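Just one chain is shown here, as structure tokens, and it is the form predicted alone.
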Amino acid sequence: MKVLIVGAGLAGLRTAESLRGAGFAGEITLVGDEPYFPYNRPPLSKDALANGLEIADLEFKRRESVADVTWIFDDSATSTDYQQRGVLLKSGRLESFDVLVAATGIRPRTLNVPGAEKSKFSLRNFAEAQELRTSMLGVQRIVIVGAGFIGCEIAATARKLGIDVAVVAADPEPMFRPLGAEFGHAMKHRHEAHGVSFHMNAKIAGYLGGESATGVSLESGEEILGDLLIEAIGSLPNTEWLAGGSLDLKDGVLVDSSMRATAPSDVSIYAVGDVARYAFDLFDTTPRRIEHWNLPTETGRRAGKSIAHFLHTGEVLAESVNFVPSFWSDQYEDNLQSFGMPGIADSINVVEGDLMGDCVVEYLRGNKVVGVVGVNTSAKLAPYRKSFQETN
């Protein structure tokens, strides 16, 4: 019996560990498109850019239980043969499976604007972080397109390096979707106090200067100059290799509470991590794909347990999704942390401090608290996680 895990990141690693922990003694193969064992990605926009890091500094410790796992590095899936139960890799290698786990994560979304090929960057993996750091150290000003967490973290890191930063985004406020307008507005002021300039509600019309761009032009006619450009406008799930199998791939892979895809019914397919879309039963019944840091571990553990249970009993494991999404973000001296799903709220309640300083902010949908975000107040947020699990 062979479990093939396509994607050698944290979610893939936790799936393999969970399989072994649940008693699965069969073959496990992991396929990764990078030459590294699974590593921690959040530092890429912070310490790796500011100080430089080696891959050994980022690698996750692997449990002894997965010492016998087969690792295939520097290769990626191109297509899936559902009838023959095999995955074709870019190298031409065909990997068979009895159970398939999609752990292929996400890739940066890019602007559909030509040009700037020699001075345009995105940030998702270690190689990109190395390249971006080398390029940033030789410039005086940058333009960041996008004001989400990655864009704002890179902005903070660049300011620490003494680089002038302009942020351009279509949203009305930084980090608007996860934090809302009020909190986002307060975060903009924090960045402005460190010298970042923002151009919100703005759209890119084109790049200035050809392949080696010297800035961007906006639809408003304004031109913003920069020695290099960073696109940080969100992400796309890597699901193209799963086409043709009747899976729901509208935004990632739709799975049930066991992380099992619902079709085709005669093939055992699971999805974990950033590529999986499922309902968070603690909050509502709407399936969502959420990219928070703890979910690759939660979904990987659930999938490994579920696969082992199914192979042993022939039954799908029926457990509710009791995961509480959480994230953190370090920007300058401030640490943002969150539990729950603030993005689905329709109002906020500042329960401690104020938005311009250290604070605790509850996010409500109707009268129900569905999320909490704090700045430099991590110890005061911990009870919320327990509360979500006890009251939902």
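Rigid core: the largest C-alpha set superposing within 1.5 Å between the two forms. Model, not experiment: these values are computed from the prediction. Residue numbers count along the first chain shown, from 1. Compared with the form predicted in complex with its partner chain:
Superposed on the core, the two forms barely differ at A77: its CA moves less than 2 Å between these two forms. Annotation: Cα of V168 displaced by less than 2 Å between these two forms, core superposition. Residue displacement note: S212 has its CA displaced by at least 2 Å between these two forms (rigid core superposed).
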Second form
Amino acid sequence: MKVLIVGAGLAGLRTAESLRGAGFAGEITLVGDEPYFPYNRPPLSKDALANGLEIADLEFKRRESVADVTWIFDDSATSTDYQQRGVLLKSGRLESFDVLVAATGIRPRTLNVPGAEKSKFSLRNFAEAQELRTSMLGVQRIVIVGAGFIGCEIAATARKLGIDVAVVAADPEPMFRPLGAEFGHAMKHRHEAHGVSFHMNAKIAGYLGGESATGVSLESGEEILGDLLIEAIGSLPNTEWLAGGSLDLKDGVLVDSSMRATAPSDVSIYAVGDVARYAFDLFDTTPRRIEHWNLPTETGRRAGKSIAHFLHTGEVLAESVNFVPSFWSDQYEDNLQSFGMPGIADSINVVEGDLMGDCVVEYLRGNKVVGVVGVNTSAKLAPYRKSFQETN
Amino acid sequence: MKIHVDMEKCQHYGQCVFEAEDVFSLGDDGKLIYKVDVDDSRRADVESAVDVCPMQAITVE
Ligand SMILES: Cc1cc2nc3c(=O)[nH]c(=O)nc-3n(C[C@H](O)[C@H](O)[C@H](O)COP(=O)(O)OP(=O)(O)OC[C@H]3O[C@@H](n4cnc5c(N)ncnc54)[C@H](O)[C@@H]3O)c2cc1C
Ligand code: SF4
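Having seen the form predicted alone, the form predicted in complex with its partner chain:
The complete assembly is shown below, putting the previous chain first.
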């Protein structure tokens, strides 16, 4: 019996560990297109970008139980043969499987505008973080396209390094989609107080510069110029290698609460981490793909347990998705933390402090609290996380 | 078993608290408090806490 896990990131690692934890003694192979064991990505826009961490500082500790798994690095899955149960790798190697787990995460999206062929920076992996750091240290001013978490974190890190920052984004406020207009607006003020300039509601007409992009032109005619340009406008799930079967790949891989993408009678395929889309049963029935750091661990644990259960009993594990999405973000001296799904709320209620300082903010859909976000108030958020699991 | 948290790394997010409340907690000042000597029967939950720490600050001997 062989489980093939494609994508050697956090979700892939946790799946392997959970399989062993659940008593699976068969073969496990992990394929990753990077040259490293799974490592922690969040520092790439924070500490590692500011201080130049080594990969050894970022690698996850791996449990002893996974010492016997086979790792294939620097190779990527290009296609899947659902009949023969095999995955073809770029090197030409064919990896067979009895159970396949998709853990390939996401890649940065790019904007299709005139000048898009110019070289730009983006930030998803260690190699990109190293390149960005080296280049950033030599310049005075950077232009960041996109005002989501990654864009805002890069902005904060660059200011720490004394680099001027202009952020250009289509949204009305930074972190608008996950946190809403009011909170986003307050975050914008925090950034402005540190010297970041924002160009929001921007309609980008094209990228400017020579071979490398160094700025943007807007439809209004305005030009925003710097020495280098970073794109941070969201992500695309890495699912192309899964095409040709019966999976729903509309936005990542649709899976059930056991992280399974296929019917019990069909070939066994699962998906975990950033690439998986599923319903968060504590909140509603709409399948969503959420890119928060705690979810690769939650989904990896669930998949490992489900696979072991299925192999043992022939039945799909029937457990609801009781994961509470959670993220944090460090920008300047502020620690932002969130539990639940603030992105689906329609109103907010500041229960402590105020949005410009340390605060606790409830996010409501109708009269139900569906999320909580705090700035420098971690200890006060814990009861909310529990209440999501208890009352929903 | 012996638990060590690298306080240079710890950002006091309290994710560990949810996995093993009897071992980790956040004090009134929001700072992490944890037990150093913990009975081996708690190993599974403590290892879960190691997993979920965003800063990967916890080690167990
Ligand atoms: C810069 C940055 C900062 C972040 N900060 C935060 C934060 O502060 N808080 C937070 O909650 N979350 C944060 N996140 C999100 C968090 O890191 C992700 O949710 C998490 O890494 C997802 O893990 P994963 O295993 O699903 O995917 P990944 O970690 O992306 O792993 C997928 C792996 O699969 C590989 N792969 C892709 N395609 C193939 C293929 N065809 N064949 C083989 N291998 C393939 C990829 O190269 C990668 O190595 C951040 C992410 C980034 C990039
Ligand atoms: S989860 Fe990690 S960073 Fe957070 S309080 Fe616990 S040890 Fe500190």
